[in-house]
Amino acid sequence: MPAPLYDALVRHRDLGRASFHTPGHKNSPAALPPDLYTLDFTELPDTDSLFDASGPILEAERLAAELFGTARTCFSAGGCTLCIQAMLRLALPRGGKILCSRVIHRGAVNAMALLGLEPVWAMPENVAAALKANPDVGAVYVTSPDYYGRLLDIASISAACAGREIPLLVDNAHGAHLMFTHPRLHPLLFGAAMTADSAHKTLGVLTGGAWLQIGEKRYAEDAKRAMALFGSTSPSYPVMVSLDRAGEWLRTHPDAFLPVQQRAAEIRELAASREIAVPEGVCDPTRITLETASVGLPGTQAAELFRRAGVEPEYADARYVVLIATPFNTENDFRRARDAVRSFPTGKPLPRGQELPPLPPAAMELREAIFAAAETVPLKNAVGRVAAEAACPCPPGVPVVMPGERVTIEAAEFLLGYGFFELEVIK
């Protein structure tokens, strides 16, 4: 009898790509222990329990806690979505307003309406400015890095939290390793009082493995209270097993990712020897974003042309192509994809795409335009109603309508000109 799915993964494994997408640890034995599905065990007398940790699962998090030199640590096998989800009841218990970059995971827009939250929305570039307009809100939330690898300035952002005695809260889910690049880059180093670190997406880690980040005391003892509220009774041991030898291999190689960078470094320098646009500022040393659209080239192309020299993007739009590197990606892995970067033909730059409409204005509460009763129209019949949904072309990955949201003609213009024909509105 068939199995689809483990058919089509055998199938995607055997094309032999070089892996440089999620996860981190690449398929690699040096990541992964060889014994690790022998591991699947549940919670027992001898093995602990995740939301109740007294024995190894509580020892393993606490020698987290010391390698990150946070006040506490959480495992995680539900994903940065637990993270997330714990990271905001934790900051808000009995709700209220909550100061948000527009850059933003749709899990924590579903976890705000779950708790009750009320989202005042910002552009990232505008957090700090945002606080001074908005006195009530009881907490900040912001994405750092960025999909592209772009990072916030976060110690601004936190200077400016601290001085109304509330958390900066960052969804730092492409920035786990950042605690070991050169220099550091996590945002616990700048300030944030937590984070939410996908250890999947950079790490040695299995999908679903994330770490809970407290870097103040007063958030850390409902910790595990919080992530109960939201996680399965189920976790997976394998998962837990492999943020735990994470956490080992980390101690004892302090220095894997300084070769990452540099191979990422000589691939962004080979595109620009070839004219080749990179995102400006301050990013992810290791993160390899090319925006081929600059000598026009998509993105989606540039990936086609990727998989060709058996290379394996992580995501591509119509100007991007971004590669995660990790350092279970070896020399070989490296050598192919500067091959293809050298294969890619240049011309003259792709035209930009619109610019971002103004944020429309809230004509419902988040929680009430997500759980409202809703139906799917027509673009340009949805102007002048509520938005049931977000809608976030990428780029610039930043949603022009947000739930709760009215639909104003320059977002729905905007959304046409990205290929949106449709979109879920309140009856």
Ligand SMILES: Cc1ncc(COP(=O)(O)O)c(C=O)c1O
Second form
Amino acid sequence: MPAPLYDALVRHRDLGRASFHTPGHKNSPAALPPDLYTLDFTELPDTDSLFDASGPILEAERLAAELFGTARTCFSAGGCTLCIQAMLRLALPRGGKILCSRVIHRGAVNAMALLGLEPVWAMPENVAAALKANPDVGAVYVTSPDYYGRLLDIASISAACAGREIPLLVDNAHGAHLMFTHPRLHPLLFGAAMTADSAHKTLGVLTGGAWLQIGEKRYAEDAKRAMALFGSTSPSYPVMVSLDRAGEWLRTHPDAFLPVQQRAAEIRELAASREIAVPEGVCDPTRITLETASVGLPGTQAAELFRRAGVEPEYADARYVVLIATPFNTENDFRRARDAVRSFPTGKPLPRGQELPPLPPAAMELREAIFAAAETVPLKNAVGRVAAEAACPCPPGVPVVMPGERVTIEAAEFLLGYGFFELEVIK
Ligand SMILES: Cc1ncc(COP(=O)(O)O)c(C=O)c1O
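Please could you give me the other form, the form predicted together with the named molecule, since above is the form predicted on its own?
Full assembly next; the chain just shown is listed first.
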């Protein structure tokens, strides 16, 4: 009998590529016991229950809270998406306005629609100023690090939030490990009230494993109710075990990220010696993001060259290629990555795309737009109509139009320049 997915995964595994993508365990037996499936149980008298925890799950979560220095840490087997949903529910239980950086995962946009929240959009570098201009927002939501590993100035954003006594919520999907880097860069250390950490992206955790990290006590009590609102009643025990084991592993390997930082720095230096640019500003020291377009090589082509050298990257777009390195990558993995970078042809920089157009005006609430009847139209006919979906070209990875916004000529022209030809609009 054919089993197409199983067959495809076995074929991919047998390519033997060095994994520089999620999950962070890199399929290494050093990260997790290979017989984890023998622990795939359910809620039994002695195995506890995630959303009603009073036994080993509660104790495992308490140990995780101790490790991260939080008021409470909740396990999620539904990814960081579940943590984001719960975080939003905890911060704004009665709805209202939320100031959001435009760099945002679609899961968060959907959760805001489900919860009836009204996002007020700002570019990430303008969040503190936008907060001053919007006295009626009840929380601030940002993504840091972003996919390229760039970090926002969480300390100054959280100081602005503290002045207004509103919580700062951070989508820290790509930064669960930042509590263990040197220096430590986790957003909780810089004043975030809560963070959603996709443990499976950068730590030895099975796909789907994440932590909701609660820094401020006032959100601790209702946390399980908020998680249960969106979570499956059958969370995977192997995923939860992997979260528990990752905590234990981090406690006993406190310096595990030092060599990863060194290897990542070597690759960035090698790239720099070949005139390949890397993102500027404060970045995750373990993330390897190469702007290969700076030497004439589209990121997507660089990704192909990585694959030919036996390396599977996390992500590539027209300008960048991104590798995720963790303590479970081997010396051989890093050697292959360096060899690939040495093989990159270099030439004249590729032209940069246009500047992002101004944010389009909002015409309808997010929730109303997402649930409204919609139709797909050619982009040139979408001008003046209200978008029913987010349009997000890569790069820059920032939605140019959000659901509920009226499509401007500038936005349509920008999107056409990135190869967008159609958009879903409200009927
Ligand atoms: C920035 C960001 N936030 C949230 C998520 C969702 O995380 P998960 O896949 O763990 O649900 C992702 C996933 O790629 C992401 O990149």
